[in-house]
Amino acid sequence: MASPVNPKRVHTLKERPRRGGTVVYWMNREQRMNDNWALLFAQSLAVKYASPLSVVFCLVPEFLEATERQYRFMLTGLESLERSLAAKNIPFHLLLGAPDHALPRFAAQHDVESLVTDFNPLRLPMRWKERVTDAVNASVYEVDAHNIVPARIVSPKQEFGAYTIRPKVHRLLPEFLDEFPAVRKHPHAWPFPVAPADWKAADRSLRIDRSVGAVAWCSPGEAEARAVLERFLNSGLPSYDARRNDPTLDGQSGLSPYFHFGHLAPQRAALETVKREGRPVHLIVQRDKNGSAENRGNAEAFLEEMIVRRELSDNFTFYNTAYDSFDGFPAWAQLTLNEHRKDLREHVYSADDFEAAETHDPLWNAAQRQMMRTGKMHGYMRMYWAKKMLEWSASPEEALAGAIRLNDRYELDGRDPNGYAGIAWSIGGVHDRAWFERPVYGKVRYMNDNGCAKKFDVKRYIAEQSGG
C-alpha cells in the first residue's frame, strides 16, 4: 500500500532496522479516526509491512489548568473513538500516566517496531515526544495532521505576523489541501490480548479540579463536530464576515473546541468550504491588488481565521519556546512595557478579583462570566479581556500568568496555541506593531469600552451575560 500521505507531512524522529513487529499510532492532539493523516500514515506502514496496528492514548492525571470541563469533553470523545476504531479492526489502548513512562513499557510489551505520533508544538508534549523517542526501540515518526500546510514546511522560523506567513501558506495550499482517503478495515489482527478501556477507572485516576463542570451547549465527538460544521456552512458562513466580531450575535463557527481536541480536522473544514464555493482555494483566498481585506467574501474571511491565523499560532508556539512568558514578547514590546512598569495604575486587581469577575468594569465582568459559565468567550472579547488584565495588574508578568490561568481553566479550547498567541498579542504585542504610546501599555495596542461600543451593543452583551 503506497502511503496516501504527502511525505512532507512526515518528520522522522528516529529510524531502526525492521524486525517484523507491530505499528502503533500514539494519538495525542488529533483525537479522531477520520481525516487523520497520522493514522493514515500509520496504517499505510502497517499494510506495507503486513503488521498489526493499534492506537494508544496516554491519559495524564492532570494537564496544566485543565478541569472536569475539559477532561469530560475529551474522555467522552475518546470513548466513542474506541468504538469507531474497533469497527476497523484497530484496537484502542488507554494508558494511564505520562507518555514518557507508560509508552516505553507498552512498546516493549507489544513488540512495537514503528511508532507514529501527531504534531503538537507545545512545550510539554514536545518534551514527552523527545523522551519517548529516546526510550523506545522503534522507528518514530511525527505527522503534522493538524495544520493544512505542515508547520515545519510553511516556515523554518518564527514569523513576524499574519502578513509574513500568509503568502507562504497561500502558495502551498494547492499542494497540501487534498482530500482524505478513508481508513480501511485493517487486514492484520492485533496479536496481543485487548481489554476494553475502563473509563470509570480512568476517571478515578484524574487529579483535577471538579468544581468547573461540563457545559451543555457543545457535545464532543467526531459525529457532532461534523454536524456543527454542516450547520455553520449552511447558516453561518453566508453572513460570517459581517457577524463574526459582534459578541451579541451567533456569528462564529463554534468549531474551536473540535479543532482543539482533534475531533475535526481543520483541513476537512477547509475542503467543505471550498466545495461550497465551487472554485479553487487560491481564488477564494485571493485579495485585491492592494492586499486589502475590505469587502472580502465570507469564505475568504473564514479561511483566513481558520487557516492563516491558526497556523500562525502553531508557528509561534513551535519556534518560540517562551510563548507563555514575558521573554517571548518581541523586543520592542519588552522595551516599552519595561519603560512603563512603574506607571500609576488606576485599578489593580488580584487573581481572585479577576476570577470572580469583581472589577469596576461591567463589560469585562460580563466577558469573564461568559467564559466561566459556558467555556467560551467571544473572540473579540478575549482581546479586550486580556488587554484590560494588563492595564489592571501590577506587572505584565502577572497579567500574562493570570490570563493564561483563567483561559486554560475555563475555556474548552484552553491550553492551545491559539490561546497562547492571542494572549501574547493582547498583552505583549506578538504579531502586532508598535502603536501610539500611553501609560501602562506603552506602545502595545490599546482597547477600551468606548471602542467596543462602536462595534456592538455593549449594554445588550452585559445584560445577556448577567442573566438579565
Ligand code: FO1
Given for the second form:
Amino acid sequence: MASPVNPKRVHTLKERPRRGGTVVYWMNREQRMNDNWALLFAQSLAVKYASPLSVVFCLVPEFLEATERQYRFMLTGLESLERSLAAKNIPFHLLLGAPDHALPRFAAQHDVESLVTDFNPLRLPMRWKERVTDAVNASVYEVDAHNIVPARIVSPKQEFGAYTIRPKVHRLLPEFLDEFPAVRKHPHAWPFPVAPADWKAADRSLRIDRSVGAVAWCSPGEAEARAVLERFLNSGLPSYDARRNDPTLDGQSGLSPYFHFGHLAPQRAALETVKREGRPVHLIVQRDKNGSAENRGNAEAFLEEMIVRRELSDNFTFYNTAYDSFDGFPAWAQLTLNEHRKDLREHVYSADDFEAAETHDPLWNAAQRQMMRTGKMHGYMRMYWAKKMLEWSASPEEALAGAIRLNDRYELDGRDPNGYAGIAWSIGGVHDRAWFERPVYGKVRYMNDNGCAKKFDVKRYIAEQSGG
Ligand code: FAD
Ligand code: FO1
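Form predicted in complex with the ligand structure, per the form predicted alone context:
Every chain and every other molecule in the complex is listed next, the one we just looked at coming first.
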C-alpha cells in the first residue's frame, strides 16, 4: 500500500507565509523521478496549494575530484530525467553555476514560495543549502530521500559502529520501509516560459579533467538502474553472501553508481528484496541475541550492507564534520597512529607512484588498475587498497588525502559518504575497534596479501587486472 510522505522525513529549514507562488524541488543527490520522497513531498505541497511545480538542478563546473567519467554518467542520467518529468507536466530547469548563485535569482524570477531539497550530509552541499536558505524569500524544506530511516531520526549523534546503529535502524525499518506512491501528472501548468536544457552549453561550462574517460560497463539513468537491480535480485542475490567478498567473481550488485547519483532509491532495492523473500523485513534482518552474523541469509547480508552500513556512512559524515581528515578519527586511533609516526616504513610511495600503480605489490597494483580502468574497484580490495596506502605513505594524513583523491577521481561511486567512511575505517579505525599493535598501523586493523590469499585466488585476480 503506497503511503504519503512520512512527515519525519521532512526537516523544515525556513517557513514563510503563503502568497500563492510556485513550488520547486531543487534536486541535488536524488537524481530520479520515481521513488523520490523529496519530489513526492514537493508535489504534495503543490497539489495542496493548487500550485505549479518544477524541478531545478544546478550544474557546478567542478565537484571535488570528479572528471569526465562521473560527469558524463550524471549528465546522461539527467537528460533522460528531463524527458520523464516532461511527461508528467513537471518542467526540468538546468541552471549553470553554484546553487547559492543561480538559485536565488531563479526563485525571485519564478515567484517560488516553497523550495524543497534533498538531504545530503557532505560539507559542500550543506553549505549550498545554508546559503540558499538565507537568500530566498520562500519556505525551505529538506527531505531525506536517500536513507530508509532518515539520518536525523535514526540517531542524534555520531554512532560508534554498525553494532550501535543496527538496532536503531532495525527498530524503525517497519515504519520507514513503506511503499512509494507514483508521481502524478501535475494538474497545474508552469506559468513561465521553459527553456529546454542546453546540454551542449552545460558540457562547455565544465572545468574538469577529460582524460579519465567514461566507462562502458555501466549505463546511467533510472531505467538502467532498475534493470541492474532486477538482474542482481534474480541472479546475484541467491549467492550474494558467499560470493560478495571474492574479487575474482562478479558477486556484488554493481548498484553503487546508481545509489551515488540517486538513479535508484536504496528503499526501492530493499522493498524489492523483501518482496522476493516473502517475509516481513524484521524477520529477514533479525540476528540471534549476541548479534552474530553466522550463516547469514543472502537477503540479510545484502540489507546489512545496503541499509546498515550505508546509513552508518551518512551518520558519520553528517555528525563528524572532520570526516575527511585525521582529526575525524576516534581518539584511540589518533593516539596509536601518532605513536607510530616515526616507525620505519619498508616502502614509501608518492601520490604519483600510487596513481601509476607502480608499487612493489602486484596485488595492490591490480586493484589500482581495476579502479582506473573500470571506475569500480571490488569492495573487498578497497579495504586492502586503502590500508596499504597507510602502510606505504610517509604519514597517515598523506595516506588519507591520497586515498580520497584517487577514489574520488576514478570511482564512479566516489565523492560519497560511503567513500569517506570506508577510507576513514581503513586508515583511521572509524567504526572499528583497536587490534593488536604493530609497526606503522599501531592498533588500526591490519590486512595483508596472505589474508587475501585465504579468501580468494590472488594470482587469478592479478592476471585478470593486468590486461590493457
Ligand atoms: P554491494 O556489495 O552490492 O553492496 C550494495 C550496497 O551496499 C552498496 O552499493 C552500498 O550502498 C552498500 N555498501 C556495501 N558495502 C558498504 C560499505 N562497506 N560501507 C557502506 N556501504 C556499503 N562505497 C561507495 O558508494 N562510494 C565510495 O566511494 C566508496 N569508497 C570506499 C572506499 C574504501 C576504502 C572502502 C573500504 C569502501 C568504500 N565503499 C564505497 C563501500 C563499498 O566498498 C562500496 O559501496 C561497494 O563496493 C559498492 O559496490 P556494490 O554496490 O556492487 O556493492
Ligand atoms: N550535485 C549538484 O547539485 N550539482 C552538480 O553539478 C553535481 C556534480 C557532481 C559531480 C560528481 C558527483 O559525484 C556528484 C555531483 N553532485 C552534484 C553531487 C551529488 O549529486 C551528490 O550530492 C553527492 O555526490 C553526495 O552524494
